[in-house]
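We begin with a single chain expressed as structure tokens, specifically the form predicted alone.
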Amino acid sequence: MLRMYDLAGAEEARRFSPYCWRVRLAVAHKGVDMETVPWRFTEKAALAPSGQERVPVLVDGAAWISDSWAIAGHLEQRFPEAPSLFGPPPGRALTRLHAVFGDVLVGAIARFILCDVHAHLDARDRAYFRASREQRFGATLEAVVADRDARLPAFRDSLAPLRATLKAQPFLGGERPLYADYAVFGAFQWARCTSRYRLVEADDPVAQWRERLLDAFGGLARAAPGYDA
């Protein structure tokens, strides 16, 4: 069985890493079993065999694979008979754009939810999270999110390419989701698991796409503790 180190909050069941969610959905897409190991920011020693200090880390026998993109490639190679994560060639190359867009979304969404994420952390992780994120953003967590209501219309406007695509088809992958969907959805699931803040309205095609992915694979993502905002 595969095993993945999965970022958890104060509640062990609250798994909120956008990158871990990419992997969880990719594994479900492949139809294989995986054990998840709750991990906190200050437990970096547990990841030592991977040669780095961040999740997700997938353990497959003797192999320790880090980075969600590398893990997706490993899953595609490891389970070639299962449904492809990328679709027909050159799907993998095209999907890289969606993975990068997902990274950009994580940075954008962070400016709305940093304080909410902090509130859900295990007490051992809070000082680390505050110090590392305040260094990254150059301000206190509270200052970063202080004007979020004023910035929300611009954020919603920035989703226009995603919105236009999802008006024409149910998933980024077409009629069925692919890793491109999971790479972008991870950022929205991160927000859902930690914050009540409404990033998109319910009638937005982006929100409707999110609902479809929450229901995918027997409601895997919807079953996670979170807020339907």
Given for the second form:
Protein chains: 2
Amino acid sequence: MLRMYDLAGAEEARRFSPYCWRVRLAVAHKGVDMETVPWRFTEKAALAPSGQERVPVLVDGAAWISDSWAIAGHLEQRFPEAPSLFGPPPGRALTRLHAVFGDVLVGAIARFILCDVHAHLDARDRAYFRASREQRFGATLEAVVADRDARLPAFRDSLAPLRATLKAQPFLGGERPLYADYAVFGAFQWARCTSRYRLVEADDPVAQWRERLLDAFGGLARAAPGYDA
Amino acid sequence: MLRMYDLAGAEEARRFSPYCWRVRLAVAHKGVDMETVPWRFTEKAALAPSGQERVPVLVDGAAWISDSWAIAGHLEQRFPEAPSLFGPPPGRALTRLHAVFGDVLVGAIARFILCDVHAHLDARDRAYFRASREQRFGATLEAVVADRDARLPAFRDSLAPLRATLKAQPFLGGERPLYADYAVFGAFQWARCTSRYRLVEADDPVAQWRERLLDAFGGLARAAPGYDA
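Having seen the form predicted alone, could you give me the form predicted in complex with another copy of the chain?
Following is the full complex, with the preceding chain placed first.
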């Protein structure tokens, strides 16, 4: 069976990595079973066979694959008979912008929820998380999020491309969700799993799309420990 | 032959509408000939058969089609044997984000080049343009662009999704340009046709991609009257 190293918090059931969520949903899309292994930031040694130190890591037989984009490509090749994550070429190339948009969104959302993420971490991970994120953002976690209310309108403005797309069609992939959706949704699910902060209003087409993805695959994402902001 | 109403400046050869450029390149992609009709903002009556007042308007036999997205869909259906603009389904749905990203970019770039656009307009169009844009932006054209140098770093940051995508592949569509590329490029070509302002540095992957599109179709976009910023 597929196995994924999946970032967990103090509670083992709290799985919040935005990139692991991409894989969770991509695997569900393929209709394949997968076991997840709870993993903490400080357990870098466990990922050694992947040649790097970050999750998600997918273990498929003898293959250890890291990086959500590479894992999605692996799933697509490995399960060609299952519903496609990208559609035929050039679907995967077109999906690159969505994936990168999702990456940028993780950075943007971090500035709202860093302290909430920290509060959910396993005690062993807290010092590492604080040090690495404070270096990345050049400020204490508390200072990064301090003015989040003031920055909220600009954040919501930055979702304009997403919002306009989702006014025109129910999913980024069109009538049905594709990897393009999971890549962006992961960032929102990360926030949902760790924070009560309301990033988008309920009547925002982005929020309505998020609801549809929370319902996908029998409510897979909705069933995860999280908050309804 | 296809005919497109195409926004022109004081010089008839200066065609700068970002949305008309999308269509110009989409038609070139299909390998089809098209005649363009120079049009000014104040010639709304000429577009009456399209049922609205904005260019691009494509005239294909008895059909008058407006809106660049709808025109691209029309071209795809009308010339199914020619190279696809989107790839097979769900290519067009996936391209929606690119098109919307291009729309948002037009709004962002406007804040840098509004005065330059105004300077290139036909005398008959200037009062209309000033009044409509000053209402839209809530300030005089001069006030909108006044702090553009200060806003340039944030603008360049906003290109992050584009930049990361174009580091990974030569075109938004992958190995070859697709409508996804034309929809975003139109905004840059609008700037190139009207302004010397340097929106991106030459070593930016976005600038390098723009160069590739300027070269596409025998240098179609590069041959247009414009500036090398």
